[in-house]
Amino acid sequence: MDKLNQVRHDWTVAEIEALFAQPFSDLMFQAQSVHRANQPHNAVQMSTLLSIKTGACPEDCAYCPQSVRYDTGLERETLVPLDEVRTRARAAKDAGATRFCMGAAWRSPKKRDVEAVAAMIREVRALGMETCATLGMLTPDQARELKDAGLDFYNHNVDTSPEFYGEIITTRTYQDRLDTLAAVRDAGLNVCCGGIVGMGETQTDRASMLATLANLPEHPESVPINQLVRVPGTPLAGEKEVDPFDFVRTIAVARIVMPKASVRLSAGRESMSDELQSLCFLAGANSIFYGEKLLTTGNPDVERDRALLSRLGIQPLVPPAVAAARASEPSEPHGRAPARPMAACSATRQR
């Protein structure tokens, strides 16, 4: 059992490749054993993601429809009004989400941008939800300002291995990403950091990406594993579809090398069968994005998710801080129907 609970920061790429190379059933057994030793089982944390500023990003990330460099038919939008964020967050909460994530297509936010997002964070926190933001590169001062506003998580993915990174992005370096992660961690924020599978990388690249994450001074609290959404107009639109078992293996290995982290089944779920998603949960995924859209790409709708989780006997995972906030909320006014719960759970931009 001690080995199942062991948190390491000295993984070699060769060791992680050896995990990938195991027979599939052996890998799944190991991943599920680690999962049960470290995480609530049969429970999934649900987040909802809102694009608060869409398009016109100056970066050249080859997977991203929000890059100004690619013609993807995406309409540019300015920063959404505060009232809309509040409305969307309340709707997400009423649908069962416990964390509200806000994404903006910036290389890095300006001072006025951080101030605007800070106001959004305060509104969402007032609803009793966890907050997450992904706004591009941050300075230490910006990270502290967001923390002071009440931000819980900051998402900034490494995307892929250091070795393959230059094939996907040239407008910022791998070290730029690591520097933002360090600023976020130093500010006392929870780190949300993962990558994308299916961009033409090798299995060694996937192992190297996971080694990068697992060997950070502290493991990310949340590790999103995205399946590439091949958006027409982007350089990766014609990329070969990733083998489903290779994707599940990535989830399983992430669970083994980062046992205490939440592993999020993230972008690409819209095209996944219920059976594939179920294998991902078995492999150790215990967080999903819940709602109709991930920034600019599709996501399974709420009713499909409700039905799948019910069939699998998976309950919504409510973080302790959220549970405490909900317990202290006043009862609903007379005549107002309570929020609809998860039904019968007891019986692109990549993120």
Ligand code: SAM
The other form holds:
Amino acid sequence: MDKLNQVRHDWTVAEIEALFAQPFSDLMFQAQSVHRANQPHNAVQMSTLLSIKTGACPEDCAYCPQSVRYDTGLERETLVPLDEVRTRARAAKDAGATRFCMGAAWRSPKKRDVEAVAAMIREVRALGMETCATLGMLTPDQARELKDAGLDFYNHNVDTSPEFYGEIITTRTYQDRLDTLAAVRDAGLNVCCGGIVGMGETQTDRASMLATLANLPEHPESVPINQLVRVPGTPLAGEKEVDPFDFVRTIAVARIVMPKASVRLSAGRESMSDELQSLCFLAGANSIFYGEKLLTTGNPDVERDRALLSRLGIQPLVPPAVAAARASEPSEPHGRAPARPMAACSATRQR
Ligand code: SAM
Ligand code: DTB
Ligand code: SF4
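Take the protein just shown as the form predicted alone and give its structure as the form predicted in complex with S-adenosylmethionine (SAM).
Once more the chain from above appears, this time first in line as the rest of the complex follows.
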């Protein structure tokens, strides 16, 4: 039993490959055992994404529809106004999301960008939601400024293994990513860091990516596992589809090597069957993006997600601070419909 709770930072790639290589049922049993020993089971945390600045990104990430280098037909947009952020966050909260994530297509934010995002963070916080941002590379000072504005989580992915990384991105290094993660951690922010499956990487690359994450000085609180969304116009548009069982295996291994982390079943859900998603939950995924859109691509609609969670007997996981904020609100503020779509399960720690 002890082993199920053990948080390790000395994983070798070979050990993780051996986890992947187990018979599917043995891997799922191990992942589910670790999950139950470390997480409130039958509960899933829900975040809603908003792209606060879309397109025209100078980076060359081969998977990304927002890079200025690829013609993906995306309308480029300037920073969204504060009013719209407030409206979208309130709608997300009313639909049942507990965290609001703001994403910007920047290599790294400028000084005025950080100030503008800090104002957005304050607005979202005032609604009693958790806040998350993903804005590209950050300096230690920028990370502290965002923390001071009330940011709870910063998302910055390693995306893939250090060995495969150069095939996907050339405009910034793996070490740049690790430096940003260190700045985020040092500022006292919760770290959200994961990667993408389905870019042509090998199983060893997946093991190496998970080893990188698990061997960080502290495990990320949140680990998004994205299935590549193959967007026409990007260099990876023609990649072949990932074997769904290999995707589930990646979730299961992430759960085993990072027992206390929230593992997020992220991009790619729109094209997954309910049955495949439920296998991901069984493998230890316990957070999702909720709402019709990710940043620029689609996500299952709210009704489909509510129905799926309800059919599986899964409840929304509500962090204590969010539950407290909800409890202190009048039941029907400003004539809005009350925002309690499903019975909630209260989390005991932040993830
Ligand atoms: N520009 C910032 C950055 O790169 O850190 C923030 C936004 S970026 C879109 C956030 C993450 O979304 C990427 O690191 C990548 O893991 C994920 N992502 C982007 N496009 C994707 C796609 N087509 N399929 C799956 N995940 C994707
Ligand atoms: C993450 O790992 N996945 C989210 C979030 N972090 C920002 C983004 C997925 C983006 C998928 C492609 C798009 O919608 O543009
Ligand atoms: Fe830019 Fe982020 Fe897309 Fe890379 S992933 S092109 S940095 S928006």
